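Take a look at this single chain, the form predicted on its own, given in structure tokens.
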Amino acid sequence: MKAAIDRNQDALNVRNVTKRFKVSKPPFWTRWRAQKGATGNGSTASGGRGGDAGMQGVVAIGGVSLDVHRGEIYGILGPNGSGKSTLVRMLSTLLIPDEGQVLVFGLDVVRHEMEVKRVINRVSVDAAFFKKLSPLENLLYGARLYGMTGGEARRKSIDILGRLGLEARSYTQPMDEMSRGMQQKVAIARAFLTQPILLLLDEPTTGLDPRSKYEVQEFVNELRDCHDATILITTHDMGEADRLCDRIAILDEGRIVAEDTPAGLKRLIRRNGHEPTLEDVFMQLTGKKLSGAEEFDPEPVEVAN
């Protein structure tokens, strides 16, 4: 019996999720024997005589917990290498957590993988396409995978491409002849096409010009307001996060160091002479400088009462 999505629950619940990489694992046959209960040589369920000794490695995500409410636009900010993309891949079922649990509208992403995949979609900063095919052909292919009819898929594809600002003559142009920014727009259109109730956007506007960014941001708001979608977005654009997000988590070295509304985060620091910005908060809490940011001397963090 298939599990059912419960739209009355939070869109996303993440509980103490940890993900490690470069972990040395015991040989396959040792793990297989352990699973079968036929070790007979002191091996544990994790395989090998060292128990958890093989579970050393790079901790990409360490004990992250967060809740994203239905209909919310939730942002995740963090420097390069902080674990943002790893977290999004776990939320989208592409990676399995080593520890903890991820629930999408009440369904576990590991135990109910296919049910979760039907109601989510993801846009990555490096989207993959059939480069010799056109944007329209790529969208039609993706739509048919989700069970849409040919006529419906074509109508929706043309409508979304137009709303994202692509010219009609580019619909049949091969993808490998398009700019990086235009390709990213097609990736966003492909994700919007299936009208997911949870949309995961991993740096979706990277490489877009200011006008294209604005068009994408307006479309994100429309998807939330008109189609009852919940959006999780990672970005390096502090202005984008401030304009779009209802709440924001700041991720650093695989852990959440702050979470609040944009206004709440700005109240964490005090600046002389001007109102704090999200960029000020980001640099204060992570200790890292954004590319192109001006030098400044932040005052100590004060948690607002």
Contents of the next structure:
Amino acid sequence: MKAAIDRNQDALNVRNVTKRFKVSKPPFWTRWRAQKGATGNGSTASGGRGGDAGMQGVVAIGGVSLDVHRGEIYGILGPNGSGKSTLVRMLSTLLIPDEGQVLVFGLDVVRHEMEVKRVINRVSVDAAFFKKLSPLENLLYGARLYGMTGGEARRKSIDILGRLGLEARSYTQPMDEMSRGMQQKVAIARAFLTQPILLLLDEPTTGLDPRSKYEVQEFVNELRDCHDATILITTHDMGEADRLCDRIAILDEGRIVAEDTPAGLKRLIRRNGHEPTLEDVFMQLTGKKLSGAEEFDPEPVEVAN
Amino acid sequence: MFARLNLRTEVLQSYAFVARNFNLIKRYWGWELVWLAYSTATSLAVVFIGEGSALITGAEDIDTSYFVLYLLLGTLVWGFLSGLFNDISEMIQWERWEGTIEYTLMAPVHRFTQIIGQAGFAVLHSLLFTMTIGVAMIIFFSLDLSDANLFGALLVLLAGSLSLVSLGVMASILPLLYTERGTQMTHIVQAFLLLISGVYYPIEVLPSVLQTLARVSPVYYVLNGIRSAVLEGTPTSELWGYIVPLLIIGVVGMPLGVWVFRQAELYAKRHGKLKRVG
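Condition change, the form predicted on its own to the form predicted together with the partner chain:
Full assembly next; the chain just shown is listed first.
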């Protein structure tokens, strides 16, 4: 029987998902030399997180669970290397979890890969395009992959590109002649073109100027409000997360260390003469402080998960 | 694998790859010209060996025009088949280079559909490319093809394309699994096919082990079939001895290629090898 998306279910259920990556061993002579050196001076080379990485692999995501309700904008914050992109790749069928399960509107992303692919799309931090092709050619390609005819795809592409503020003359110029901000807008347009009901945005505004950021954020809001899309967004921009997200999870070293609304997260840390920002929350929960931020003096907090 | 195919959607999706690749060729037209000049020059160099055969060997009773045509067919057919093989086997490498691999592989497209689209483009592209070189060669060497069975040769070529596509699909898993060295590995497969298939010499000159391998190479049947049709004017009804093995290799090889590719894709998804950079 053909599996079908159930729109009454949560847009996303991530259940105890773990992903490890094997790390290649260095050549034997390097290991031999390191071992010899270690015997001589008593020090050893340390592995990454996950202990002996060469033997057991790096734990990129360790037992993560979260639920995203239909129509939510759900943010994931975390330092570089915390596992955000790995998690998004698993949600978008590009990585298979080692343990646990990911459900999109009730369908397992591994067992019902094709059905899930039809209703999701993703925008990544690096706008992945055929760089010599124009925005229109790239969008036509993308739309056809989702079964749209050329005429329909062309009409919709021109409409969306226009709404994103791209000048008509840039529709046919190669992507590599466009600014990063423009490229990212085309990436958003490409995702929007396929009308996903779950949109995964992996740092979509990184490197954009404030105006471009604002336009992308407006578009994200419009997607949710007018097109009934659920959005999962990862970002390093705390202000953006605060403005856009209904709920936020903070990911550190592959684990969720807190999950709440932006206001709820701020309540988690002690106020010490000033209203905490999401950045303060991030710093405390990921165990890192900015230099010169001693006056903040955060307390350790009990966190979920 | 072939379940729940919606024909209209699959056709549109296949066409996406054909249109995209021809758009890329338009944008990279300079590369195409360079490659065309290079291929024409190397084909000429090979065919001139035939022209110089009497001078090289000192023998006067060599049928030079037969030898020239023999080598010309070798270089053209090899140019077509290797172009086809490249276009298919590079379908992953090209996407890695552009950084679009994750985008394409997360689209709701069956691999069979993607391969059909890529193969459709590869056949058209290689055919246009080879025909351009072929016409230049025929004019350059004033060749007489009045007795040749060109229709039969085309049939053999198309049957051979099917089997080469399946080999190309299997080779394309190498860049999927080995992000840095995969493309070089496909070149080894290609070089081995060139060695064993009798492109520029009869396979009888090869050691017996390689002769055995040649008989399972589709390139061998394509070359022999086309040489028979063009050099001997063999009628189409007598070319089935070449066409049937090619069809068998293709019909068995295509689903096998798609299955192997799918397994490689699953492996890549388990081990994080689809990532844009290594």
